[in-house]
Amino acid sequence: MKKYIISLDAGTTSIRAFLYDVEERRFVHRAQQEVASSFPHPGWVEQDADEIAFKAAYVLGDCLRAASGGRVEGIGITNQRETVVCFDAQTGEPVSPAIVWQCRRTSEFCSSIPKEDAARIKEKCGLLPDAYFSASKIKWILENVPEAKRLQRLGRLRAGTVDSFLIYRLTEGRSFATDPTNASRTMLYNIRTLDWDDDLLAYFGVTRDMLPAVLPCDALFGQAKLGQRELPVAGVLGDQQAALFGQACLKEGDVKLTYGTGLFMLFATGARPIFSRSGLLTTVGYAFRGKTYYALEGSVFHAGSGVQWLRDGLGFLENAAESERLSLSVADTGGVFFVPAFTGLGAPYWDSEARGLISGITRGTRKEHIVRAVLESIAYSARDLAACMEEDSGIPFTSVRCDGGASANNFLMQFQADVLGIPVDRPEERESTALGAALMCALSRGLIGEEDVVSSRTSERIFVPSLDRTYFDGLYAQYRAAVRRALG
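Show me this one chain by itself, in the form predicted on its own.
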């Protein structure tokens, strides 16, 4: 009988489920449902948590039907990180819309945190105080949603990231748990003691009883009830850490780069947390087989969203794939540079007041130049992060493993290699996030070994960098000059 794992990927724009054939080591079926976001005020981003849970159950059911004749051994979960859902422990009903990781409503509060407090926060959790992370979102709900405050007094309020909310709903309230990769993105979790931190809880007005239990990534998180069937949830990671695992970045110095709505570079640092001096974040990479592994992370808020803006906002593209053809139709950008600071800049700048910028426009500038500049900005952002990681770790990059939607763009991947000056390695299976959750679940269920995680990854193409370092270093210097103009 065929053995399968279902990987549930609860992303920002869609909920997807993948049926993974353990023996063949590949996805054999996938289901997807779009998830809507709302923007009630400038800088605010919300989602309907009930919609997330409903569509998760729907795509899981689709994969279960596709597995007819085989045996589903478990469900792995990966999810958009930092997004917060607060709900009633008795009913499972959310008290407000989910506040999405992109939401900037708490920027003013985070900017007001004194430098000495920010330093203490970073020392404990590895994060720089920013509206990006979960803690200030929970604080906002407690201060602005009366029902949340009432339930907190009664001991019935629960607050968690999307993974923990889904586990609660899928297990019908029998389990409320998260893993260290998601917990480490809340700004409430001490990555040294590997526990919720009482000082951080008090600082943000959060009580310990509100939060989920933190279990290793390969733990059994509960039994999901899907119709008449119950399936173990075993294997949970935040989306970027799942991609790190799916890309088999298990050794110190391994690097993966994910191109999604944002851009996320994770650099594996092994069993030791490295605290950045360059504006990067220290995070848990994964925790399995009794050990915890760490990573340096650089998060750029906008990457693929820049291409979406070209398509939906300016009408320059009919589809995202067209950006490659238009970029290759011109020899260069004609001196145009784009800074993707639609809602501020993330690592390594952390400037919430920065705004997007197009510079170098002349009468000869065409839409093709602007499209190419938007794609090139993604590669420059990655170089920002790589330079910081090499400085903080003392370990030079030798190659980067890429994944995510934009990794299909050959122009961008070649330009990325040229700008970084190192090879960019694209895998055959580019759904690294879903693969990471599937492999962690299979590992938890005893279906594969650690060596199988490494052998499951195969390269589809390696992009070799240009030897002309002077030219590409010069382009990067001009991009940095544009960034300085965009800073708030």
Second form
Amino acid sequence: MKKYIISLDAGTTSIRAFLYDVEERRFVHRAQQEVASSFPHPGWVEQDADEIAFKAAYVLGDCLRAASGGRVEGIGITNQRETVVCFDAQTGEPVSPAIVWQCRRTSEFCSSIPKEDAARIKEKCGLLPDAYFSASKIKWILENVPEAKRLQRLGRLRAGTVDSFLIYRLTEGRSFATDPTNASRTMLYNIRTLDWDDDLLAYFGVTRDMLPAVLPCDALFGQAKLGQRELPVAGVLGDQQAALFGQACLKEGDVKLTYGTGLFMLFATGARPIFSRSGLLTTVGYAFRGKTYYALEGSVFHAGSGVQWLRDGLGFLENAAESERLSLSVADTGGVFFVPAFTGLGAPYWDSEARGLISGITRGTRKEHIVRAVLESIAYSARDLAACMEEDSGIPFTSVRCDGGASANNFLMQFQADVLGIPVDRPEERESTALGAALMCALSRGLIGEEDVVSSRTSERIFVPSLDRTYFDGLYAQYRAAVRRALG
Ligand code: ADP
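Can I get the form predicted in complex with adenosine-5'-diphosphate as well, since the one above is the form predicted on its own?
After this comes the whole thing, all chains and molecules, with the earlier chain placed first.
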């Protein structure tokens, strides 16, 4: 009888479930439901947590039907991180809309956190105070939603990231748990002691009884009830960490780079957490087989979104894929550089006042040059992050494993290899996030071993860097000069 795992990927724009055939080592079915976001005030982003739970059950049911004739051995969960759901432990009903990671409503509070407090917070949780993380979002709900305060007094309020809320709902309230990768994005979890931190809890007004139990990624999180069926939930990771695991980045120095709307680089640092001097974050990479592993994380807000802007804002493209052909139709950008600072610049510049820039335009500049400059800027941003990580860790990069929508672009991947000076390795299965959760679940259920995680990843293509280092270093230096003009 066929053995399957269902991987549930609760993302920001959609919820998807993938049916993974354990023996064939591939996804054989998928189901998807869009998730709506609402923007009630400028900078605010909310979702309906009930909708997330209903749609999760729906796509799980779809995969379960597709598995008829075989046996589903478990459900792995991966999810948008940092997003907060507060709900009543007696009914499972949310007390307010979920506050999504992108929501900036608490940014004023976060920027008012004194420097010495920020340093102490970072020492404990590896994160820099920012509205992005869960803690200030929970604090906001406690201060602004009377029902939350009332339930907290009664000991009935629960607050968790999307994974823990889904586990609660799928197990019909029998289990409320999360994993260390999701916990390490809340700003309430001490990544050294691997426990909620009482000092951080007090700082944000959160009480321990509100929070989920933190179990290793390969634990049994509970029994999900789907119609008449009960299925073990085993294997939980936040989306970026799931991609790290799905890309089999299990050794110190392994790197994965996701090219989506933004750019996410995670660098596995093994059993030791490395605390960055250049504003990168320290996070739990994964925890399984009794051990916890760490990663350095760096992100750039805009990557693929620059390509969307070429298409929707400038009308230069019919679709994102066309950017490859246009870029290859010219030998270079003709001296044009693009800085994707639409909403400021993150690591290593940290300048929220910076704005986008196109430099080096001449009478000969064509749209092809600008399209190419936009793609090249993605590769330069990745080099910025790589430089920080090498500096912080003292470990040089030897190759990067790519995934995400824009990793389909062959020009971009080749240029990335050239700019980094190391090979860029693109896997056969680019749904690394879903794969990571499926593999963690399979591992937890004893269906595969650690060596199978490594052998499950096969390369589709390896982009080898050009030998002309001077040329590409020169281009990168010119990009840095353009960035200096975009600052402030
Ligand atoms: P997310 O998970 O952030 O929604 P995806 O991984 O689905 O993102 O990637 C979508 C992004 O990748 C979009 O911003 C799109 O512009 C970009 N993209 C998709 N295909 C290509 C391509 N062939 N070349 C360049 N960019 C692309």
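For clarity, every value in this text was computed on a predicted model and none was experimentally measured. Numbering follows the first chain given and starts at 1. The term rigid core refers to the maximal set of C-alpha atoms that superpose within 1.5 Å between the two forms.
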| If you line up the core, does R192 shift 2 angstroms or more at its C-alpha between the two forms? | no
| query | Aligning on the rigid core, do we see the C-alpha of P465 shift 2 angstroms or more between the two forms? | reply | yes
| said: Using a rigid core superposition, assess whether T362 undergoes a CA shift of 2 Å or more between the two forms. | reply: yes
| message | If the core is used for the superposition, what shift in Å does the C-alpha of A321 show between the two forms? | response | 3.0
| query | What Cα shift, in Å, does F342 show between the two forms once the core is superposed? | reply | 4.7
